[in-house]
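One chain follows as structure tokens, the form predicted alone.
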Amino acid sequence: MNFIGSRTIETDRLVLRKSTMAEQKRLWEILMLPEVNKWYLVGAKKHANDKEYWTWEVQEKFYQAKVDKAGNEDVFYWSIFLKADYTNSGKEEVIGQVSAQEYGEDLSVRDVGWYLDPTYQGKGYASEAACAMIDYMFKKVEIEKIISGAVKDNVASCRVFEKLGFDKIGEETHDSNYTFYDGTLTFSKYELTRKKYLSNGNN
């Protein structure tokens, strides 16, 4: 493996830039948006109805943290900019998140995530986003492996991770750990090798 950090990617739409705080603030509130939220936040339910804790005062200081850490060459999270030709406003805008995170203690093997503006979804940003951090991932940091996976009903991200080649491993039924979304859901889990990735002509 290379730790080479998050470098910056450039697609034919889209730049995944390093996290830094001139974009942090509107990341925040995209994810504050019920409909990205309900998928992407775990584990705070026990500030699920305060409203304090959430507001930018307080989360600021989380952000500020994790833009600490972005420089870190094991680290691998990207705001991904959707350049001006795309945006609505003419000028480059910050429409979410991309990241691969450690998956266990084999630092080989990554999870990934992501998050966008729903402004923006529908038009394919997130799996040109998703594709050119796991060819990152694959090619120039070397890993082994992706197993992550998403709740069955948010469909946009499992037609995503199926659209990228991964092979659906299972499913799995338990009490959501979503901060905003109480009861019982059905995860899909998918998987993608190097091998894999590299043996359909990602080469």
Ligand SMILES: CC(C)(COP(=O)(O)OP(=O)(O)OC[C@H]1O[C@@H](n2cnc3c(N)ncnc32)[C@H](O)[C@@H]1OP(=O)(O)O)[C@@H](O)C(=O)NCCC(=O)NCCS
Contents of the next structure:
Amino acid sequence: MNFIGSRTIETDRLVLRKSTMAEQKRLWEILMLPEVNKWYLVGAKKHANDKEYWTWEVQEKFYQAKVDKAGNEDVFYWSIFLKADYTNSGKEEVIGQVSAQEYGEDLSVRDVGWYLDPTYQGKGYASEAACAMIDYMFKKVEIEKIISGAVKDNVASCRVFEKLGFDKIGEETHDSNYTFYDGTLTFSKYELTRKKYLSNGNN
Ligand SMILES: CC(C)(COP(=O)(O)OP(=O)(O)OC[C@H]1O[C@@H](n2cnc3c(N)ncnc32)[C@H](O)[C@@H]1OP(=O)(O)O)[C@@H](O)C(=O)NCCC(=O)NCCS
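And the form predicted in complex with the named molecule, for comparison with the form predicted alone?
First the chain shown before, then all remaining chains and molecules of the complex.
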């Protein structure tokens, strides 16, 4: 495995860059939308009902702490920028994030995640970003495997895994660990190995 950090990745419509503070407030705004955080945001559950806690004034330091580590060679997450030709404003806009986080002790096995501004959902941008990130992780970073998953009812995210060639390896039902969602949830689990990725014509 090559620890080369989150280098810039360009696709037809997007540029994925390592996080900086310049775009974090917009990402916070996107992540505070219930339809985005419902099945994405974990942790700080005890603060779920504390409105003050989720304000930018309180949250900024957590985003800053993440940005401080964004340049580390063992960190793999990117802010997704939509090129000016495709935005409503006619200027480049930050529209979400993709990541390939640690899954367990074996750093060559990763868990992937993504979220996107609802304004720009349903246009293939998450798939385009995730596809580029996965290619980078398998071919440049040379990880061995991705194990990840999504709530079974999260059709859009499950569809992204399927479009990218992941195998569904099972389902798990357990209590929600999402900050703003209580209850029991069924998760679809997905896996993709480097061997399978490369043998699918991606070499
Ligand atoms: C998951 C998410 C990133 C997808 O973003 P996106 O840019 O809309 O994704 P894409 O357009 O690349 O692909 C979505 C696919 O799901 C399909 N889809 C979305 N909602 C659907 C629905 N209700 N029923 C059937 N298909 C649906 C789309 O048609 C598309 O498939 P297609 O290309 O075959 O038509 C976005 O919905 C999101 O941010 N959700 C909230 C955060 C989240 O759930 N993150 C993942 C946690 S595991």
